[in-house]
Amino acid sequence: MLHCDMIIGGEKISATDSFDVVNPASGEAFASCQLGTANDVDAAVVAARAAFPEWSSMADEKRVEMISALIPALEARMPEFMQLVTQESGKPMGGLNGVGSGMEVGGAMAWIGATAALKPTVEVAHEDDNVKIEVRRRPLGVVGSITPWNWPLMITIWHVIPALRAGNTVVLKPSEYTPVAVTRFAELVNEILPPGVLNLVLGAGEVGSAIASHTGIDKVVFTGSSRTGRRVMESASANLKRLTLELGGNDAGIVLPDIDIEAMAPKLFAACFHNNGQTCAALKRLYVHESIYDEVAEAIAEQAREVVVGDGLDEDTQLGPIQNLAQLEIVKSLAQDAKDQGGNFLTGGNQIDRPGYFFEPTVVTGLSNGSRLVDEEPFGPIVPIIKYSDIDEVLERANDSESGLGGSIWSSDPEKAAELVARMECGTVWVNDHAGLNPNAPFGGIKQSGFGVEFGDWGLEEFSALQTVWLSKA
């Protein structure tokens, strides 16, 4: 069994009490863990101020290199990181479409690259001949990071990296659920990285409360669901720290009757089904014209008998089990709900009779606006598709959701799907695909789905504060 230790001031940190990580397609541990308390969190903001101020105070070229030096040691290890991912995760090491933990260490790499390429920037806000005024960007102190299990080392990278890059140091705790990989990640931080610039505590939500309501850390990042988030931003106002929250999305796509059904179908799965349906910004509910609602349902249902679902170690698997039984236990509560009010299960419905907690790919018709499957986030291989006649009723039906982190226009007329998506209340929204995320573009919703964005120059300031200077020429 693999062992973790938490990381805090450069050392590893033993606790008295563990617990166990369990690989959902076994449903058996593999890992054990130390469980961190509150305490643990004392001491790990203790040595990230005490490291402030060299790292902060480091040539910009200086912290870009020792950035930039994760990528090679995560290519090194790509093999070690891949498993680690999908023993906690599930995901499959390809998986479909390549969205597994494949995809999910290169994209790490990929995003260390682009965020330490970013660089603050000074503006001239004013000058004549008396003053120059300037804005400066000056790194806030102590990050607190806490990142969910669906892409446990991707939304790391995601909330470490640009935290690091503004000058700032980190504490972070990932998932109890997926907390093996992000240790390893912070074994090869400590080793590059000087002493304390990112420390580790492992443990549930005793750690994450303690980090939300620390007077010593001036920005929390999460990522998870809108109830929590809710939880942080309370605890977050003992010293008015800031927050960036990217939570939970029950995305919509709009399907325009002119589509190529053959050439879109594939792709309309893929938007639904990857990484089992467990991504905030999948396509969880799917509205489709009238005139052409059966033959899609039809061609979604057909991609849903033919995945593979097994085992991520498998080479076969594109689709692997659910993250945790509690997790599995909602999307088989959203499924018997569906059932008890007439939805056709064009496939799927059922837990997998097998070790682990596999669930069956699931495509749902005759549901709408009202029903749970359609108004509850599944997070899981669950889809409902809903049948709409009128463009004006089906945005209101999308729009009308708490959630508001991407939506999607399906269409073969771009100038059609172009002023449809200025309509969708939502922070991102694609033409003919989903769920697509560019380092240098910004992700982050609005309604219940949180604020702040990341990614790219607009993501980086989010980890400083404004600094005005004026210079005097007199």
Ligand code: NAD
The other form holds:
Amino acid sequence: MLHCDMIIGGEKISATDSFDVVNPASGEAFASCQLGTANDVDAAVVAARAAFPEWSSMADEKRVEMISALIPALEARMPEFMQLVTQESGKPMGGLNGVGSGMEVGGAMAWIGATAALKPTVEVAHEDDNVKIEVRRRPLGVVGSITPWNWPLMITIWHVIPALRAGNTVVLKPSEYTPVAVTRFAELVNEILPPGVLNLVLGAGEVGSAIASHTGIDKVVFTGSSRTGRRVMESASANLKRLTLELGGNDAGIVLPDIDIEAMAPKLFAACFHNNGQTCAALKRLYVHESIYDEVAEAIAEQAREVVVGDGLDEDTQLGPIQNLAQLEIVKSLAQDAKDQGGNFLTGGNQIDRPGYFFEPTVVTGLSNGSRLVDEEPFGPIVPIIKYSDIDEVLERANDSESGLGGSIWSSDPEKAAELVARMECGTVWVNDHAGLNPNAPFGGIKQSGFGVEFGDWGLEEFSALQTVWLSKA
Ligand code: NAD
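Same protein, different condition: the form predicted alone was shown, now please give the form predicted together with the named molecule.
The complete assembly is shown below, putting the previous chain first.
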């Protein structure tokens, strides 16, 4: 069994209780972690506040140098990090279209580099003979980071690195399902950055709640479900914490009648099924024009029948298991409801008879808005393909959702696609693609998918406060 300690003020901390981390490909525990409490959150906040003055006033180049040093340190241990991510999250080392733990660890390094290269700006809002008014950016203080289980290391980097880059110190709590790679990353950070700059508390919702409500924390960046996001927002009101909430998505894709079906089918399939559908901005509802509906649905089902499902540590595996038992139960219940509603299963529909939490890649036709599989986020390897005849009407159905994370238009006509993009109610719209991210382009949701953005200057700004400075010339 691997072992994970908490890290507070640069020291490894033990606890009285512990919890196990299960490999979803086997259903068996492979790591044991110290279970934190609200007292550990208190201690982590004290350590983070103590480290803040030195870290926030350090010369900017020095801070960038230390953050950048994390890249070679991570690269030197890339195989170990990949294996840990695969063991705890289930995602394959390589994966469908290269979406696997190699991409997660490689992406983590790329995002550290891109974020380190950002520069907090000083702008001049006004200048005349009497006064110059500058707008500067100040770090906020202590940032609390609460992360989910689907991209554990990557999302930690998305939270922690811009927070540190902007001069804040951090208290981090990874998902109780996937804390192992993040713990090793926090150890590595503590070898390079001063003690107390990044503190790690392990545990489940109680620890998250203690972070969200702690009056010594100035901002929380949270990625997870909309339900938990609402609770975080409630807890955060105690001291008017700033928030970035990256929440659930139920992204729609609209396929126009003019697409090249053969060329687009593998892309559509990967958009729905990469990481076994467990990506916030995966394509989760696919609306296809009636003239090509059967052909597109069959082409996607064909891919689903051929994709290799298995243990992520096996080289050939393209899709792994569902990450945890509770999520498997959600997927099973949505599949059952789709059956009860008369959905037509072109392939899949059942749990796979082997140890671990495997479910067949599943393609369902014949449903529409109003059935659970279309209205709710499945977060698993199951996708409804929905027929439409009129573009205005399908846009209404695509937008008729609580979620507003991403969406996509699939067409051979770029002008038509560009016109439709503006009518999609979501934070990111892709044309002939879905779920791609770039460290220099903002990513975030609207509606119940949350608020605030990550990445680029826009993301960095969420970790600082504006300070307006009047410089009188008199
Ligand atoms: P979750 O909401 O169950 O848990 C997320 C984190 O919140 C975990 O660390 C958990 O321990 C913690 N938590 C639980 N209760 C809490 C409380 N009361 N206060 C504070 N923290 C608490 O989400 P999950 O199941 O881990 O992740 C899946 C969800 O995350 C999906 O809905 C997915 O769409 C969403 N997600 C969104 C994005 C995005 O960028 N928008 C990215 C990845 C995942």
